[in-house]
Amino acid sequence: MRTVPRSVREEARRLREEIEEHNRLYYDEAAPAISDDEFDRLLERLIALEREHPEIRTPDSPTLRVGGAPSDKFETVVHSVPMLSLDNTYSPEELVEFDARTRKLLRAESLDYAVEFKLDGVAVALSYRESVLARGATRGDGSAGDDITANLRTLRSIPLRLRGDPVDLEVRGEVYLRFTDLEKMNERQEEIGGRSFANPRNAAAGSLKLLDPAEVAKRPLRFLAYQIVSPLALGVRTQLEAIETLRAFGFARTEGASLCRGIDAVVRRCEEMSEERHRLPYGTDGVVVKVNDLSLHVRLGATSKSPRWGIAYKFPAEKKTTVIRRIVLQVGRTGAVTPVAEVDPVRLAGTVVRRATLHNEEEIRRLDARVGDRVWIEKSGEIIPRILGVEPGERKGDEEPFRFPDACPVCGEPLERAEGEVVVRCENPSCPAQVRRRIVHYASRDAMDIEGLGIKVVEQLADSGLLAEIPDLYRLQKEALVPLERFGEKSAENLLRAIEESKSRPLDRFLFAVGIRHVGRTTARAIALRFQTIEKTMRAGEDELAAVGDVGPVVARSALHFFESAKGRLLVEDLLAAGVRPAPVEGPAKETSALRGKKIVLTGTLASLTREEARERIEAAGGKAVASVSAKTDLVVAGDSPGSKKTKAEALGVRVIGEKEFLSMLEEK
């Protein structure tokens, strides 16, 4: 074994320290001391030294942030102390009630509270051994999560070695994205034809689930620590002291944290923070209120779901005003024409909103929305921007009511509205807008899941004459793609690979993808389970289709019309001729399945499954995944950051379970 020169070891040690100090200055102090190019040169030199002398690489080397070898799965980690979620409150009155309960348990006249912003991110736990990062895990179901150490090592705001004397330590905190970083990520996704992220939390959760750490390293994720596990063992007595201790260890500082003496001071501080949040560079959906004295945490303990020493005060849904600059008509894949307001950019729930739906002609009339109007806007469910109302007092007098045209804005064919419907449609199936939207739908995640085929790429391929209808996807050639803007050798290969992989998607995805009117994901699955092949499905009569659960006469007639029409039959035949072979769908679970016949709502982020995977597992087990909570809901599966659906379920008395119990029920027979 060769001896590494002392000068090499010393240079590597110096580089590690220098690189980590520059990481701290950049991510913690926001005061970089060198340029990005200079930083990259330091890192490249260390990478070169470790490549030449692998034995000098240490567990805390910043080169680990580049990302290691991809994994095929995440191992399960049992938390040393359960990662419980705080209960939520939505009003000052509920905060006062929390204080009264807590003081009663402690027999105290008044309490001091630590108040901090609640980051809108993903909770993780970090374990350090002798001050070196040993393991990182997701919250999971609270008792166990996924080991994502390799992914978390790529975050430059997570110290690979703690500052100060060697110590064993467990830290909890939040992985998040800044607004500007999310915008850059979505711009990049749009360029490559990928899917945009709805908000910073979704982007962070999706990034941490990637199996390739090198891909995670490309995402601008950050980490903020907010809790020390077993702080009293370190001599840390209060939550505010814990925040300062975390900073001394090398973690980023917590903004806005303050001490409030008594609940009246807490209420005032929450009101102040509701205004301050608009100046933060990242998303926050509320305030975390904790008893400041950590010794009292031990006395207060926890319920099976939440600690008694803290609570989250959720901000009301954010609403802002903006100005309508233009109202445009968007033609969908079914010909439905939807009015969309283009507005002055405004930041809501973590993203910049530039467009908001006006739904239909009747909604425009109800709102009396006009170009030039100042309007109130919010994100419905923190996802879909919508206009709440108009400020008529802000009008100048020259605004004119919007009038729907008589002809399609894309193809010029007459627009029609069926009796009893509010939707106006273009009935021309060859309308270019409809065709392009049908292709996008066909490639969407719930359908044939062709990664990289978003609306921008579809429009580019259509404008280039390469894509006029869905089957043309399977006739694309690498030589024709490479010269196009946004494409190159690698991106062309990736798109063609994704298209090829789509040929064997399950039958239910295929039935949903081809765009049969009234046939959604659940109905498509029911039909696919009954007939198993596309040939048998196409031969089925109306009575056979109507007899399938979740179908009924209206959907049966629609499906029959599609398969009997020249257009529908030709589309399916062309796809089959192109090599598409829809796979049979796995049959429903046995009658004894724990989930069979149950209506189940998913909320929050699951550590081991995507939302789509969880929905498919529910349906395979004989259950039904539904979107909203009602008294008829049987179960709510709550992952990380579950939101209002969990709260509503508890209010209705609907059973709420965690991810671990959900996975166990999936396996029960």
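None of these values were measured; they are calculated from a predicted model. Numbering follows the first chain given and starts at 1. The term rigid core refers to the most C-alpha atoms you can superpose between the two forms while keeping them within 1.5 Å. Compared with the form predicted together with 2-(butylsulfanyl)adenosine:
The rigid-core alignment places the CA of S258 less than 2 Å apart between the two forms. For C411, a C-alpha deviation of 2 angstroms or more is recorded between the two forms after rigid-core alignment. Annotation for E20: C-alpha shift under 2 angstroms between the two forms, rigid core superposed.
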Given for the second form:
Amino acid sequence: MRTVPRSVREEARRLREEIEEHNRLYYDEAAPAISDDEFDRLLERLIALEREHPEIRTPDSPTLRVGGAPSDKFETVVHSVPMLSLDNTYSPEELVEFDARTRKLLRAESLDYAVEFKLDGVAVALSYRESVLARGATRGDGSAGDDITANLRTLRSIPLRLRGDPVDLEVRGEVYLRFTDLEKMNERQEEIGGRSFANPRNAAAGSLKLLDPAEVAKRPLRFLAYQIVSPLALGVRTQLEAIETLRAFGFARTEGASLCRGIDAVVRRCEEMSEERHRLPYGTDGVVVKVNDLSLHVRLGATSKSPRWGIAYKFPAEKKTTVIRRIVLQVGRTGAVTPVAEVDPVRLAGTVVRRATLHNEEEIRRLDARVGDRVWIEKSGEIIPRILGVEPGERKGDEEPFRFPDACPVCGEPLERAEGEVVVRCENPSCPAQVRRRIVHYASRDAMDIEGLGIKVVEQLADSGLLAEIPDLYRLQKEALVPLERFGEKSAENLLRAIEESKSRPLDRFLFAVGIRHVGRTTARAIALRFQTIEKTMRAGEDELAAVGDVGPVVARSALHFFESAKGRLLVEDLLAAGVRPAPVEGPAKETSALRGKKIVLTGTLASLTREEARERIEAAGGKAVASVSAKTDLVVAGDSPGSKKTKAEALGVRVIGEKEFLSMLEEK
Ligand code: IVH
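Could the form predicted together with 2-(butylsulfanyl)adenosine be shown next, to go alongside the form predicted on its own?
Next comes the full complex, and the chain you just saw is listed first.
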């Protein structure tokens, strides 16, 4: 092996440090010390040295930020602890209720809270091993996401190596863009014929999904850390300490975070922050309120969706006026017909709004909304903008009241309105609008996740006669796609690969995708966890279905009806015949488990479990099975004839439990 001259190693080490320090000054302190050109020269020098002497490359080299080799697809990462989401509140009263609930659970008089801005971006998890960034993943469905390490390494605000002594650590935070960066990025996208993004969150999500890290490196993404997973193991006891610790590790400063003693202080601070947010260079959609004492997080645990230690306070929605130019009818996948107003474009909460929902016929009548009217619209969070009311006194007098048609605007069949319902439906299941929406739903991210199959492509394929029902997807041929407009060899191959990959999606996604009435994502997951295979699910009786948690009698009947109906049965059989094989789903580690985040050592023989089984159960409950006892060990499980580990644990004051207690902790929720 060639030896690398010491001077080269030294120079490379110095360059790495210098470059990372300049990164930090630029992204963290917003105080660059050198020009961009000078920075590029340092980086180029390091790239040249590493190219000449590949041995000197390190896993934390800033040259990795330029972007590695493109990949075909992302690997799946199962999260060590599920990535949940927070419950939302919209008023001070709801915050007070949250506080009362939390204090009751903890039997506390008053609680200290940490409040932070809620960044409007994309959540990611970063794992550091011995302080070096080892893996970065998206949230995905909360229990597993995509491995996007190569993409995340390109973000200069993500440290590739943490400052301080080596640690193993998982950090969670938000990838986001500044408003000005989004504008610049959109300009560039337009120049190169790419699509521009409506808001910073979409831009962040779209960029992180790119398969070529070199492309991601060109996007102005940033990262802010807001959570340390298992903070207690590091001796971090409060959320404010966690924020300080993250900063000491080299993450950017979180703006506006503060300690509030008692809920009244929280409410006051939320009001201040809803003003302060207008001065921030990035989008925020609320405040996150967290119990400051992290040991209480363990005690409070979580529901299946969200932790009990925190809540999001959403800022009141922004409102603006604009003019209705047209009212069009949209037919959804279930046949529901929704009137939508096309309006003069207005910028609202960081996006340009062109359409706003009018919900239904009654709502139009209630608002008396007419084409030509000036109206107030609002946008809150994810929800599409809605029309709040007509601005009085601006009518010219020639505006006509809207007449709801009697026939479906797409298939011409008569529209029906069921007794006591406000929704008008097109009852023709073969209505092209419904069929197309059903296919889009089937392919959507939360369902079978077929990338590149949005409404535009579905309409194009349907118009070309290639797609009449969902199973046709699996019969598409490359030769038929290539000649179509906007398609080429590469995009046809990509689409067919995405379709092929969807064949082995887990059962819960499949059950959600086929569109069983009342079966949403959570219910689909509960059913899939219980029955594991599509065959067993189809054989299940009403009582068996109704006995699944999250499934009530209405849902059970609806699922049964679906599988008994010719339409439902044929769809599933057709998909299975086309090669779709829904995979069984694994239950996630419960965030509420008593073993969550604990380092556990096993010693001696257990009567009911093998060593391997015990280890698996610990990991499934969110704990970590470690080999040797140290002061950092949380628990030692001692079976029959335990060895020296038990003695050592006792000497160190580490808690030792027997098999029975261990088993009951595994069951605990
Ligand atoms: S704490 C259980 N802190 O908001 C998740 N989240 O629904 C606890 N977010 O998915 C997250 N800013 O993507 C936390 N300062 C902040 C945040 C924040 C934005 C996002 C995050 C999460 C969602 C909550």
